[in-house]
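Presented as structure tokens, the chain that follows is alone, the form predicted on its own.
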Amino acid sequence: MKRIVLGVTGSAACFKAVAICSELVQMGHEVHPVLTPSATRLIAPLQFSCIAGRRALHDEWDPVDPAGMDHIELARAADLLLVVPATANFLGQAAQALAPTLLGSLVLAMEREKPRLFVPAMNPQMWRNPGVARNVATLEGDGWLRIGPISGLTACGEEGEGRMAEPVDILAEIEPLLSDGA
């Protein structure tokens, strides 16, 4: 059984975070939800709390933890951090170091030992943007996994690369890291 933290960002695909959170659980593995404000307006946390069995945090102004610290005890207890779907946004705040929001706090807290995913999600356009491309190569010199994005239609209804990996795809690949031996 793993820690595995899945930050949701605010991306039309956030629905299929949920039917990873799920399969994440079912495989038996404690999965801590963390979504940003902007995820909140598409999906609700609670969705996500009865799936997990454990509360989804979104507001870094409403700890858990009393002394204020869910970003840096999450880090610390997670062997594993998840983001699905990240978008544009998420991948500049992450390569700038910035932390608007818990789910940013927590990514600079997450040692860089343990494995550090993101699944991009975003109209083809934006994928192709060369300050996203900077930014995804900053992540992925920082040790960051990256599963897609894949071509197909997007939410915006546009064809290309920037569709989200589908669940099935993204748990296979997160697999070998999962196993007890990783």
Ligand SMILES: Cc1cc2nc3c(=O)[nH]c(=O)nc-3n(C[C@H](O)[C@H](O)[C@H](O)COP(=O)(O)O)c2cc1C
Second form
Amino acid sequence: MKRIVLGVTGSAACFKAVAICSELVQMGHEVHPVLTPSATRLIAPLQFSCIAGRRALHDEWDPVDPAGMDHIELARAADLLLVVPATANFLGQAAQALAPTLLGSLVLAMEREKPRLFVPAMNPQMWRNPGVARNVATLEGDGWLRIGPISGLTACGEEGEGRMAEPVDILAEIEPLLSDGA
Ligand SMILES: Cc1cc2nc3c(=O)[nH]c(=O)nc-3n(C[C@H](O)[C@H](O)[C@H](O)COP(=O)(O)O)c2cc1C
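Cool, the form predicted on its own is there; where's the form predicted in complex with the ligand?
Then the entire complex follows, led off by the chain already shown.
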């Protein structure tokens, strides 16, 4: 059993994170969903709460931790961080160590040795943007693991690279990190 922080950012692909949350819970893992405020505009935190069996967090200023430090408590407790979907904005903030959200603070507070993965999802032009590419390279250089994106139809109706990897493939890629010995 692993404690997984499931970071969800404000992409049209947010709904696919629900299926991933559900699979991880059914596999016996403890999933802690953390949504950005943008993600909550696209999908209800309660959707994740009822699947994960614990309150999905999204507001740094409305903590569940009695000392108010959700970002620290979660960062300490987590075995692994999976950000899915990851927006262009999130990649930029994480690459620059900015923390305007609970998820951003948590990213900075997590020990570097713990596995951190991101699953980009965006319009193909956004994915090709040189600034986004620089941020991705920075994150990979910092030890983050990337899954996708893949080529295909994106939510904006454009075909190209930027579509979020399929949940089944994401789960297959992270499986080696979820074994008890990992
Ligand atoms: C309907 C809708 C869909 C969006 N989908 C994406 C997306 O797939 N990828 C992306 O990078 N940004 C997308 N955005 C823009 C982000 O939500 C925006 O950049 C936001 O600031 C991201 O905040 P966050 O990274 O804190 O979640 C979308 C915005 C809207 C309104």
